[in-house]
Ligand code: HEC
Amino acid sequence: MKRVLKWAAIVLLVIIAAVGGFAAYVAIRGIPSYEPHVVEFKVVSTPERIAHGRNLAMMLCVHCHTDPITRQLTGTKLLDLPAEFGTAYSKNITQDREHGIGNWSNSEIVYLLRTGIHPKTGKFVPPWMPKFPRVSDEDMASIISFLRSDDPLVAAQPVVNKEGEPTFLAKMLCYIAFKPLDYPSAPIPVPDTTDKVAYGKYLALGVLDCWTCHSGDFKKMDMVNPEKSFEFFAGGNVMLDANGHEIPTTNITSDKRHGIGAWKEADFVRALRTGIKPDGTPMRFPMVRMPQLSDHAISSIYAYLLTTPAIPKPRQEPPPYTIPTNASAGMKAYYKYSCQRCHGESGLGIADLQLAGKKYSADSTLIDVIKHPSKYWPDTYMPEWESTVSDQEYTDLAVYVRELGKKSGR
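Structure please, single chain, the form predicted alone?
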């Protein structure tokens, strides 16, 4: 018996030493690197591809890579990254040759987007940057055409990239759960857009990556087989708003009580197009509206989601904000409509609201900007508030926006 206990103790010590050694290796080495491969991807830019690529980039790249100060894709802190993964910054993807992607080839861009491996350094891009192994070659060519275009968003800017600070958990997951994806062995065709379920699946899983945020746990995602992910589309992943407050993602399975099974197609189209849900409340940041999608594309996503397994997982409400009891009417409206979740409590979140008061000196203009934001910025993520906010609240919000600008001293 003593011999058995002795050997058991030795085995236990060996296991502890091995685990400890691996943990130390992960902590010291950090995010792993791999040998990048050379691939060939040719792109012929056309006006149609540039326009389509811009629409795709507005949904896939702009949200994370836009700096609210430069208003270009020069990179910024990822405000919605869950705290358990640490801090991270998106990269400068303008055409600057030193700090951006101006000296990258088309093939290198595609290689990174499809595999997650940096084509020049071999460094693995952590899971907070989406990978696109299922995006068609045509859509990929359109994205690259936009990145090479003369659009002001991607004009060269020599903004130095900032390095993030991933937690030990994030580093460990990059060794045991999140691995680089294989580069496709054959061309990826555009799906049949007349088959709404197939097209919706392509958009939800391949292009927009809806499943990653709306599944149950980032740590249990299956990048190769999304449908096998934990609580597929049932929500619950904890993300952050512009102030670092927790926002659990929503159940969008076919469940009629907790998901979108009871929604009408028109409800779903309106929500993604305007940012307003059937109950009249805005979608919660970091979820934003997608005006770039056609009604057909949105209805196709809806058709596909209705085919997903219904998971009766209740919606999780985020912790409420506390505002002063003597808050102004404008501040109350600002928090009532969740403006702070995007714009930040100071007015500087994913978009710079602090200078709006100076930019729109007339109250009538500022109110119109709040009421009809897409009239001023067609690609804006800001919800369309028409018929949702009262006339008095528009006036109160305009006053409060000016107060935020004065407090900032800008």
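Everything quoted here is computed from the prediction, not taken from an experiment. Here the rigid core means the biggest group of C-alpha atoms that line up within 1.5 Å when the two forms are laid on top of each other. Numbering follows the first chain given and starts at 1. What changes on going to the form predicted together with this ligand:
- Fitting the two forms on the rigid core leaves the C-alpha of Tyr337 displaced by under 2 angstroms between the two forms.
- After superposition on the rigid core, displacement of the C-alpha of Phe85 between the two forms amounts to 2 Å or more.
What about the form predicted together with this ligand, after the form predicted alone?
No partner chains or extra molecules come along with it, only the chain itself.
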């Protein structure tokens, strides 16, 4: 008996030492590295590909890589990363040869986007930079064509990259849970776009990643077979807005009561196009409208979602913001329409409105900018409010936008 206990104690000590040793290794070595492979991906740039690639990048890259101050893809702090993972900065992906990706080959960019392995250093790129393993070769060629184009968003800017500080938990998860993906061994075709369900599935699972945010738990996602993910499309993943304030995703399965099963197609198209839901309230950040999608594309996503298994999981409302009861009418409207979820409580979040008061000195112009943002930025994700905001509220909002600008001292 004594001998058994002695052996048990030795085994336990060895386990403790191994776990401790592994923890020390993770803490010292940081995010893991892999041997990057050389792949061959040819891109012939055409005006059509550049235009299509811009549309894709507006939906897939811009909200993370745009610095709200430079308004170019020079990288910025990720405001919506949960604190338990530490801090992270997206990178300069303009054409600058030293600080951006101007000296990366097309194949290197595609390799990173599909596998998550940095082609120059071999370092694993953590999940806060998404991977795009299902995007077709054609769509990938378009994204590359855009990144190489003379679009002002990607014009070379010598902005130095900032390094984030991942926590021990983040580093540890990059050893045990988050792994790079294999580079696809065969070409990835675009499905037949006239087959709505197939095309909608490609968009929702392959390109726009609706399923990752909208499934039940990030930790229980099946990256290879999305449909096998826990509570597929039933919502509940808790996201953060520009103030780090929680907001759970919603159920968008075919369930008639809790999902979108009872939504009319026109309602769904309107929500994705303008940002306004059937009940007249805006979808709140990080859900953004996608004016780049054609009606056919949106209706295909709708057709596909209606084929997903109905899961009767009720929606969770995000915790409300509290503002003083004697807040000004403008402040009330700012929170009522969830402006703060993008622009931050200070006016500078993932988007900046602190300089708007100076830029648009006439009230009528400032109000018009808030009312019809697409007139000024045709593919912006700021919502088009349609008739949901009253004239009085637009006036109040303009007053509050000027106030935030003055308070910022910029």
